[in-house]
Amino acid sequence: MTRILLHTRLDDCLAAWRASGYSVLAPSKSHELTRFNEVQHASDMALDLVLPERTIKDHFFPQTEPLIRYRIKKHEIDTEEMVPPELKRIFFGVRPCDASGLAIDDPLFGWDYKDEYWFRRRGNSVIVTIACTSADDFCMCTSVQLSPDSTKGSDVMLTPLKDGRGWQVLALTDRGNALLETIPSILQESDAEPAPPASVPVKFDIDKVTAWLADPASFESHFWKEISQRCIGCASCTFLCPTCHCFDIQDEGDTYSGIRRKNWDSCSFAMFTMHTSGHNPRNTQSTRWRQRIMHKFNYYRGKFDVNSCSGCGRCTRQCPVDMGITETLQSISNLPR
């Protein structure tokens, strides 16, 4: 017997969580875009999507974020750190690839310096994942050694029931257990059969890919120029990615006061590596595309022993020139040895 949550009790569940001090965010449509928004009722949720257009990373690593407010005086500078508020949040209906993205980025934000902004949000959030029972042609989680029912990065895993009445419920972490303790009367015991996970075919050999990228001779290969010819450097792939984390820090204000702000940036942009001298070590789109692939599947892997990709496929879904990472990795996988 396992615990299950019925669709018909979801509104009761949301009410109980709000009464416990949580806000609940779930996929919903906002301005013609599906993203994670705060919801009040089950009817507000869009849980039948293969994948929302925007990832939950936006709520842990915002597109723009104030860090410090400063005021320059005659003999001193006053500063005020702008720390994120303590908010208890539940992210409901997260797909395994998005939950995995958070876990993939955790080592980076806690490496040589612990990013309190990231970990404050992580520590106050509970990730409730729904295993995928359907996929589309862009999904590639199995190609990066994950799966449609991966538990990586999740606190609670919901597996849809075969009869469609609800989900099996499994707590994976202490946070997950604490969350389920707030709804004991809403969950019920059942031996209902779970639906099988989605079938996601493997699209490339990740071991061949990482081996080729780790070979120093591959760095200057003509392959990069050939594969990147269509890339226009728009950065939609990086901004939609659950794991991309490049940012810039800028001061906004006047001579006497202002705010120091962290903004998303992208290795796809020509200005990303522009030096003050005017020299740009990655002055072509092919070298920038090479950096993107090398970083995700060679440099990051070498540093943290994990690929910086969760296989969501957004980079290919939204690419205006029908490119994306999948095509590049398939081409590398098929290169003659």
The other form holds:
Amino acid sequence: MTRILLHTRLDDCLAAWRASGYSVLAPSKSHELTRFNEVQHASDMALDLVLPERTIKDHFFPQTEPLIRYRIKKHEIDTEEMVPPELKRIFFGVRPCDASGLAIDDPLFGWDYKDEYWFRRRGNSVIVTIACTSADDFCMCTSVQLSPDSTKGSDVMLTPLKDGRGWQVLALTDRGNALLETIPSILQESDAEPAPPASVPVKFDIDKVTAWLADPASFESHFWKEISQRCIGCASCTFLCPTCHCFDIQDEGDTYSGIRRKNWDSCSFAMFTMHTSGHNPRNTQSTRWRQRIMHKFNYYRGKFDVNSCSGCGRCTRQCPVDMGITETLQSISNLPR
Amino acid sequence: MGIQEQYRNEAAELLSSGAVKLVIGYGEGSTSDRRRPVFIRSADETARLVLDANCIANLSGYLVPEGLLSDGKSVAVFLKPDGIRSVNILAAEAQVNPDQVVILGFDIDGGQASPLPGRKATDFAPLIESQKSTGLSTELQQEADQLELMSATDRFEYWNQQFSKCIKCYACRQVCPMCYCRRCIVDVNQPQWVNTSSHTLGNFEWNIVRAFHLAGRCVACGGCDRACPVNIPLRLINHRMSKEALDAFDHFAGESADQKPVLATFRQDDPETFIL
Ligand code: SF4
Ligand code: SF4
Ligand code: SF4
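Form predicted in complex with its partner chain structure, per the form predicted alone context:
The complete assembly is shown below, putting the previous chain first.
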């Protein structure tokens, strides 16, 4: 016997959570875009999407975030920190790849310095994930050591029932347990069978890939030029990625006052790592694409022992010239050795 | 012989005779209905070329990277009429020498790709002329009319919602053959003319700057609209600007390589006493 949540009780569930002071965000479509929006009713949710177009990362690490307000006076500078509010939020209907993305980025934001902006939002957010029972051509979680029912980064895991009436419910963390305690009478015991997870074919051999990337000779390989020839250098892949985390600090204002902001940056941009002198160590698109792959599957692994990719496939799905991580890693794993 | 085989043969001939050093075309993509740009440098690679109704991207932007044409050698490129018009604009704006561009022209109609006769941009002048007389896309116009029906406040709110989705990924710019500036105004940081932040105001700034820079230059290839990962209907902005240029100045972008850029010319008989 396991606990289940029926679709028909979802509205009661939302009401109970709101009564406990949570706001609930779920995938929904607004203004022609699928993303995590605050929802009031179960009918607002778009839970049958393979994936929303935007990731939940946006709600932890927004595209532009004010850090401090400053005012420059004659003999001093006044500053005022702008910290994000500690909101109690539930992210409902997250896919395992997006939930993993948060867990993948946690060590980065908490490594030599604890990024308050990330962790204040992380601390009070509960991630309720729904295991995938369908996938599309671009999904590739199984290629990066994850799976359509992976629990990484989730507080509660919902597994769709075979009969389609609801989900099996499993709390994975204290936060998850605490959340379920707010809805005891809504959950019920049942022996209904779970649906099998989506079948997601493995697209490349990650061990071969990481071994090749770790070989210093690969850095100057001609491969990078060939694979990135058609890359147009936009940031669609990095900005839609649940794990990409590069940012730039910018002051916005006039001579006397303004706001210091943390804005997303992308290794795809020609301006990325441009020095004041005008020199750029990555002055071609191929060296920038190499950086993206090396960062995700070599440097990040070396530092935090995890791939900086959760296999969501967005980078390929949305690429205007049909590039992406998948093709590159496939080509690397097929390189003659 | 189908168009794909015909153009593969032609590409092979162009490469083996040395008439061109490179063929820019379409190849298989990651799904059955996706096509991706491919760069073919020898006759034995031409079997990678695909040409069918899924080949919709405008490839002319790949002609402008620095150094590609500076050796004086020619490049062949697969282009639909919209792409041919953008080659004309690139020529008019001194970005490419049209004599170095061999056009493998085709059009898509009724789910099929068919060859267009001619190999030089000038060969397609009658075709572009007839497109001009047909006018701008009626489908786009119908969509645009819906916006025109809104009150100014509602319309502003509509764009406010659309632009607030923008993430400044610059996919619209990077994919556009007309956005070839080595350093886009939004990337200039000494001084920083335009803030880099992607908040709604910053997104308005960006999208409006781009709309103006594309006025009378956009060929409605739809590249930016398809590339936008947050589904902002960029086609409607560009269409509106094209309509202004056509109605006010009889300017159809990319008519010929001699066409004067609409925002960079002044006519003695202009009724306006003020120029921006
Ligand atoms: S690199 Fe691509 S597949 Fe991997 S997490 Fe990022 S967007 Fe998803
Ligand atoms: S492609 Fe869309 S999201 Fe990206 S910068 Fe252009 S308008 Fe903004
Ligand atoms: S603005 Fe958009 S539709 Fe117009 S030429 Fe550029 S990419 Fe094509």
